[in-house]
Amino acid sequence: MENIIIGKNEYRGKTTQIPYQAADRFRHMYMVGKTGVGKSTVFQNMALQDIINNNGICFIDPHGESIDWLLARIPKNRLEDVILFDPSDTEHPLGLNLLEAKDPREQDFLVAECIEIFYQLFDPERTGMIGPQFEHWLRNAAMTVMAGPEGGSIIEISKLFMDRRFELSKRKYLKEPMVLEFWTKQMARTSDFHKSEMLNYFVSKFGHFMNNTIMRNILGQHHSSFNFEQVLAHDKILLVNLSKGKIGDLNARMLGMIVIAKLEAAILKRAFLEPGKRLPFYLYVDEFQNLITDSFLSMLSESRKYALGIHLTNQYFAQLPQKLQDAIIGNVGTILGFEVGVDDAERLAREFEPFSKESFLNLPRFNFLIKLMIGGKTSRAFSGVSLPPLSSAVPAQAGKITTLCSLAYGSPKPLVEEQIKRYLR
């Protein structure tokens, strides 16, 4: 395992790089920072030497940029390591399958994660919108819907509600008896009418995704367009690139925590495999505040014995919820902050001593100021400045690289809509 370089300290004249040693970056870093400050400059720079020195990343990006850029400057060597998952590459659609799952332990992960994003996407607050009920008929739906030989997909959860013969083809395979009674019992005994009325509050939260071409041409296909423990194994670089301007947000946050929930799905399947052979990992996350559930956070703390090295980042603290921000200060080794607003400043001031919070509020662009782990022990606070790019683009490839991974990981449109149509008939 090799150590990359985050940027360089300037003192008294005197410039020397800021090295991140391979076994300090399983404890995870934080950056936070206005827009346009230089926080994914320093992302850019860590990712693709993590490409260069060959090991295997997860690159999500929600505005599609930080992509392009990698894409121009990855390594010849490296071109067949490549997967592109581009949500806006609708004429050869990626699939990826939530409920996808190869025995009863990634299921009942899958399934626990398909309840918590439909709570982080209509109600983070548990303000009610996604109660106990909806969360009762998903769990058991989404458990109905994984069984059987062809297995099944998020958007054929309302089917199993509006066609009876599409339920009894998936309870036959059932082999769990509180699902079964689910079906037997408490549906069978509940009346037509407040059948009906929790069935519209129910189907409503999947309408948007059946109903978008984007996304049921992607979540609609049964099995995944490439195999995340597989991802982890051969140290291939998955970049995503969730661009809210070309899919839109919703669309966005749903495959992203997707992603997540797949990889994280993959990482703990580790614990199976000796030590030995975990080999170095590290996910990338811009604007993560979006894109995770409850369970990221005990992954925060655990990943490191699975050799998971994770990065986030985010414009401002006020952005996460009180116990992320917790488990943030508490969990995470090495915090980077760029120029931030008073409450920020205020706040990492707190952690960031002898620098004060004016430090924070007058950082020029590209300039930040880091609490680095250093051997299992978090440094003193101290200045930096981010690197240029460590090399230079070649246009033409980013294209040629997009092709490849249409051609090799993705379907056409054509046989994957006449595939759901059948799924869904």
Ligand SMILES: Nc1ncnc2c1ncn2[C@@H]1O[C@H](COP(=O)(O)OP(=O)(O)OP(=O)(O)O)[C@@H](O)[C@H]1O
Given for the second form:
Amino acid sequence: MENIIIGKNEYRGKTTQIPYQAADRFRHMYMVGKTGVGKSTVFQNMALQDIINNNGICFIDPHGESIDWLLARIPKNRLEDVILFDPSDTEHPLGLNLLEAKDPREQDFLVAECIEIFYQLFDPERTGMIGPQFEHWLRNAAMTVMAGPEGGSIIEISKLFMDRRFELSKRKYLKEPMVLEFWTKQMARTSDFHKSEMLNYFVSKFGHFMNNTIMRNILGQHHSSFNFEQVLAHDKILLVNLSKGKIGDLNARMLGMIVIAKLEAAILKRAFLEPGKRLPFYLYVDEFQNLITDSFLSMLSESRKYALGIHLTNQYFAQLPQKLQDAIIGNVGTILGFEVGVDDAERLAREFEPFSKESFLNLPRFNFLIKLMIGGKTSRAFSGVSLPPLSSAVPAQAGKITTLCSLAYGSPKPLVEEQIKRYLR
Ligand SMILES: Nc1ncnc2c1ncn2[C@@H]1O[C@H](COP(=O)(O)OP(=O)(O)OP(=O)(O)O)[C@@H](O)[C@H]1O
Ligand SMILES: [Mg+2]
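Alternative state: the form predicted together with the ligand, after the form predicted alone:
Below, the chain from earlier opens the complete complex, with every other chain and molecule after it.
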């Protein structure tokens, strides 16, 4: 397992590289800094080194620029490992089914994630907009939709409450007594008025994704176009382009959280692999603050044993929920700070002795302070300079990979739409 280079350190006229050792990376990295200081570039350079070193990575990019940059630089011998997930490729939509599970354990995990994602999207502060009752209905409905050899997706959930034939066709596959009882006892006793009230609520949440063609064509396919366990097992290069300008903020967040949930589900299965067989995998999430669920936070503390190295960045630390700030300070082995605003400077300086608040306020562009995990221990803080964008673009390569991926992983839009129409009929 090769080290990669984060940046350079200049000390008393001598320049040395700042290496990041593989084993230390499973303790994760957090990076913060104002716009334009070079955060995305640091991740791009690190991810490119991982790719060159034949490691598996997933890069989640809210703008798409980092993905375009990487696509243009993928070395020849790794071209076939690239899986590009770009929702704006509407002619060949890839499938991403949150509710596709291979075993009961995975099913439970994904249903819990589904609920968590809805909270994050519609009621992050838990004000009661999504209450225990919606949660209860959603849990049972999701379990029911998944039942049977055909499986199902979240866009069929509303249909369960509208189409009795569909409900019965799914119920016959249910084994879980609690879910069965939900239908035979609870639903049987629920008044039509209450049902339609709840249905409205479901439609108002799911409608957003069902009525958007791009989202429906991605989320509604029963079979995801790529398998996250294979991504991990074969060192794939999963590039997720969530350019908000193209699909909208809520949709981008939904897809980002589903990708992370599916990746987590696959990572958790590694518990059954011998430790030696868990290949290192590196996850990069740029502007991660909108994609965080509770289970993702627990990954920060647990994923060490799964050989997953997580890299997170955003612009403002102090704006993250307190719980998230604590999880980062408590669990992340390597913290890198570029120039930040006053609040963040104060907060970070507490962790970065002997540096002061002013040190953070006065950092020139591309310069940072870092506490680096070295051999399992976090170092004292020291300064560094980031690397300029590595290597140059191979002309026309990005376009070629995009076309290849859309043919290899996407399905023609008319076929997808026909299939989904059938599921919803
Ligand atoms: N070390 C460096 N040397 C020279 N140029 C750099 C360096 N790091 C980044 N750049 C350039 O600076 C610009 C801004 O970098 P980048 O996009 O990485 O910033 P950012 O912190 O991610 O900003 P934002 O928060 O707005 O996304 C880019 O054009 C990038 O190529
Ligand atoms: Mg950036």
